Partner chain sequence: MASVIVNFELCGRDVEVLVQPMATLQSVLRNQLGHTATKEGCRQGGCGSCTVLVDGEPMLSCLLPVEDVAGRRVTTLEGITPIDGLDPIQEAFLESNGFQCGYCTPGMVMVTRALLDHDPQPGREAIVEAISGNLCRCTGYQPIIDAIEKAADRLSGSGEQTGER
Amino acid sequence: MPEELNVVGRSVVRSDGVGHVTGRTRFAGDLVFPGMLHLKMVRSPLHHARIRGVDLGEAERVPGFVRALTWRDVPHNVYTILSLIGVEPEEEFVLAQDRVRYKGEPIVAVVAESEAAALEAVAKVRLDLEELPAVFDVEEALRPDAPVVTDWGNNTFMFEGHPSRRVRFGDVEAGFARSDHIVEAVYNSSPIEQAPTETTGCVAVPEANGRYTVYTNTQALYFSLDNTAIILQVPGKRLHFVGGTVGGGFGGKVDVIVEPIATLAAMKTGRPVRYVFSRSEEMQVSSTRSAWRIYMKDGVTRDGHILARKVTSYADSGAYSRQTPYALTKHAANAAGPYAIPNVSIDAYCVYTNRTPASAMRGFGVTMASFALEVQMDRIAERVGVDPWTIRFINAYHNGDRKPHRKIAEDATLIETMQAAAAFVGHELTDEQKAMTSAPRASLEGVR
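Just the structure of this chain, alone, in the form predicted together with its partner chain, please.
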C-alpha cells in the first residue's frame, strides 16, 4: 500500500505567505528598538581620488550627532568576502583609508539620533580629495599605462599564479586548421543592478550578555556573520545573526556591506544601530552584475561540427573583486556550453576598474557565457547553412562526454530539452533528431 504523503505531490501554502499578504512579515527595515540610532555614510563623489583630509568639525555640531567612524575605528579594515573559501588577497576597505576607487565608496560612517540628523551631519563632513585618472573599460584597464586601481601595480586578479582563469583542452590551433569555417565575434554586456524592492539593510542591537544581535536582509547569513567576525576581530559566538526574510535579492544582497559597520557602530555607542540603504544607494553603490566583454572564435566543419573554440573573456569587477573571481571560475567551466567540442581554450580575466564593484546576480558568470555562446551558435548555423535547432543537435553533448574542464558529463539533457521545446512550439524535428537521446555514445571515438 503506498504511503500517504503530506507534502509531496500537493500544493502547499507557503509558511511565510500569511505574513506577506497581511504585511505582518517583519522586514529588517521595519524594526525599531529603544534608543535606536541611525547610520548614514559619507561617500566618495569621485570615481578615483586620493584622500588628503576629512574634516568632521561641522558635522559633529549637528544636533543629534552621536559619533563618526573612520577606517581607524575598524579593527580589520581590509577584507575580501571570499577569503572564507580561500580567495586572496584581502583588498576591499570597509572604510576608505588613503584612496577611493569608485564613486560612492564609503569613507566615514555617521551615527545620529535620527535619520534626518545623520543625513545632515553627512552633508557637513568636508572631504579634501585629489581627483585621479579613472578607468572604466576592461581592456583599457589592462594597458600598461592605465590608471591602477589596486595596491599591487596592475588591474589584474591572479588565479593561482595566472592572470586569467584558464581551460586548456586539446589543441585549438590544430582544430582551426582542420576547419572549413572560422566564426569570430565579440559580445558585450553592461552592468545590471538587481534592484530589489527592499533596499539592503540591517539593525545591530547590543545585548546585555555582551553579544550583538544583527537583524539583516542578507541572502548569505553565515557568510555575513563570519566576515563581520573577521572585520571586527571578535569570536563568532558574540554575533547572533537573524535573517531569512529578504525583500528581493537576486544576488544583490550576497555581499557583506552593511552588517560589519552597523555592528561596529553598535559596539562603539552601546545602542541599537539601523543602517538601511536609500534607493539611490541601492542603485549607485550596491554591487551589480559585472559588465562583460567576450571574444569567441569557433572552427567548424562544413557539416556543422565545431572542432575548436577559443574564448577570451573579461569581467569588469569594478573596484574590488567581491564574488567576481568565483563568477569567472563558473564562466570558464561553462563557456564551451552544453556542446561536445574536442579542442577548447578559455582565458577568463577578472579586471579591476573604477566602476561600482560587481558581484553576484542570478547565474553570474554563466549567464553572459550563455548569451554569447548561444548567439554564436546561431551565427555558426547561419554560416554552415543549417537551422539553429540542427546546429545544436549536431553538437549537443552526451552523458559520458568529457567536458573541457575535465568533468565527465552525467546530467546531459540538452537533446531531450530541445525535443520538448520543439513539441511545445510546434517545430517539426527530423526523424533522426526525434530519435536522439543524451545516452552515452556507443564509442568515445564517435566524439570526432
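Give me the form predicted alone now, not the form predicted together with its partner chain.
So it's only the chain below, everything else dropped.
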C-alpha cells in the first residue's frame, strides 16, 4: 500500500526558514574570497546608437584598475537564452558589438580591486556613440518605416516562417456572422519589474584543479551553467555552479546575464570576481515582464454562449527576445481561456523595440492572457445581461472538449472550482449551477 499523504493540509516548517528570519542565511552577494575583484559594467546612456569608439585611457589610470573586457574578449559573444531548446536565431550580445539597442545595454566590463575603484573606472570610460532613431511602441515597431532593431530587417520574431504564433480553430468569421452580439476591447499592460530583495549577482572563483566555481542566485542553475559553457566555449565539466538560495526571483533571475562575464573575468585574471547588480541596475536593466497589447473580439449569442473569439496580441520583448518567444507560445495556447469556444483565431506577435529586454515573470504569457480574457468575460456578461458567474458556467470547459490548440481537456474542474469559490465567498448559485459538473458532454455543437 502507498504511504498516506502527510503534507497536504498541514503546516510544514521550511528547511531554510530559521536562517532567513535570523539573518544567518548566506546569499551569493554575501560571499567574500581572498583576492576577490569587483566587476562593474559600462552601459549605454542611449536607447539606440552605433558604437563608433571606446576610449579606456582614463579608466586604466584609476588606482585599483585591473583590466577591462570588451566583446572581443568573449569567445562566443552572440547568443540566445533559449538556444538550449533550439530557439533561434542567436541574437543577443554578451557585450555590445557594433550597436546598442536599449538604454543600459552592457558595452565594457571593468574589473578592479574594489567596488569603488570599479565604479570610478566605469565613470571614466569614454564612449563615442552615434545616436539612432528608436522605437518604443509595439505597433509602431511593425510599421514599414520603423527603426529596425534586429539584424534581419523586421521587428518580429519568426515562428515557422510566420511573424506571429498562430492558432486556427473552426471558422471565426462564420461564428461572428451567427452571433447576436459582437464585443470588442483592447487591453494594455506596462512592463513590471520583479523587484527581488536580493539583486541579481554571482561570484566566480578559479579553483586549483582548473575548474571555476560560480556561486549564483540564478533560478535555473544548470540552464545557466550550460549557457555559460557555450558563451565561453569551455566544456561544461570545467564549471561548477552553486546555487539554491535565491533572495527573490519570480522569473527575473532565469536569464543568464551575470555568470558568463564574471567567469570570463575570473579566467582572465586568475582571481575570484564578484558581479552583483546595484539596485538601480536591477530596476533599469534586469528583465521585466513584457508590456502587452491585446485586442479581443467575441461573437456571442443572446443567451451568452461564445461562438467565436479572435485575439491579436503584441508582446514587447524589448531589444532581444530572451524568454518572450516561449511566453508567446504559452500565451497563444491560453488566450481563448478555459472556455469551450468552437471558433477561435489567435495571432500573437513577439515584437522588438528599443526597451530593456523582457523575459519571465510568474506565469509569463499566460498571466496577461488571463487578465484580458477574464475582463472580457465580464464585458460579455454586461452586454448580454447576465451575471459574471453565469457567463463562465455556461461557457466552461468540460472533460473531453477539444481546445483550440487541439488538446483534449482532461480533469477540467473549472465548474467545480467555481462552485467551491462561490461557497467560500458566500455567493448563492442557482440550483442549475450547483448541479453542474465537468463531466464529458456529447459534443460542443449539441449545446449551441
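All values derive from a computational prediction rather than experimental measurement. Positions refer to the first chain, counted from 1. The term rigid core refers to the most C-alpha atoms you can superpose between the two forms while keeping them within 1.5 Å.
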Verify the C-alpha shift of residue 12 between these two forms: is it 2 Å or more after superposing the core?
-> yes
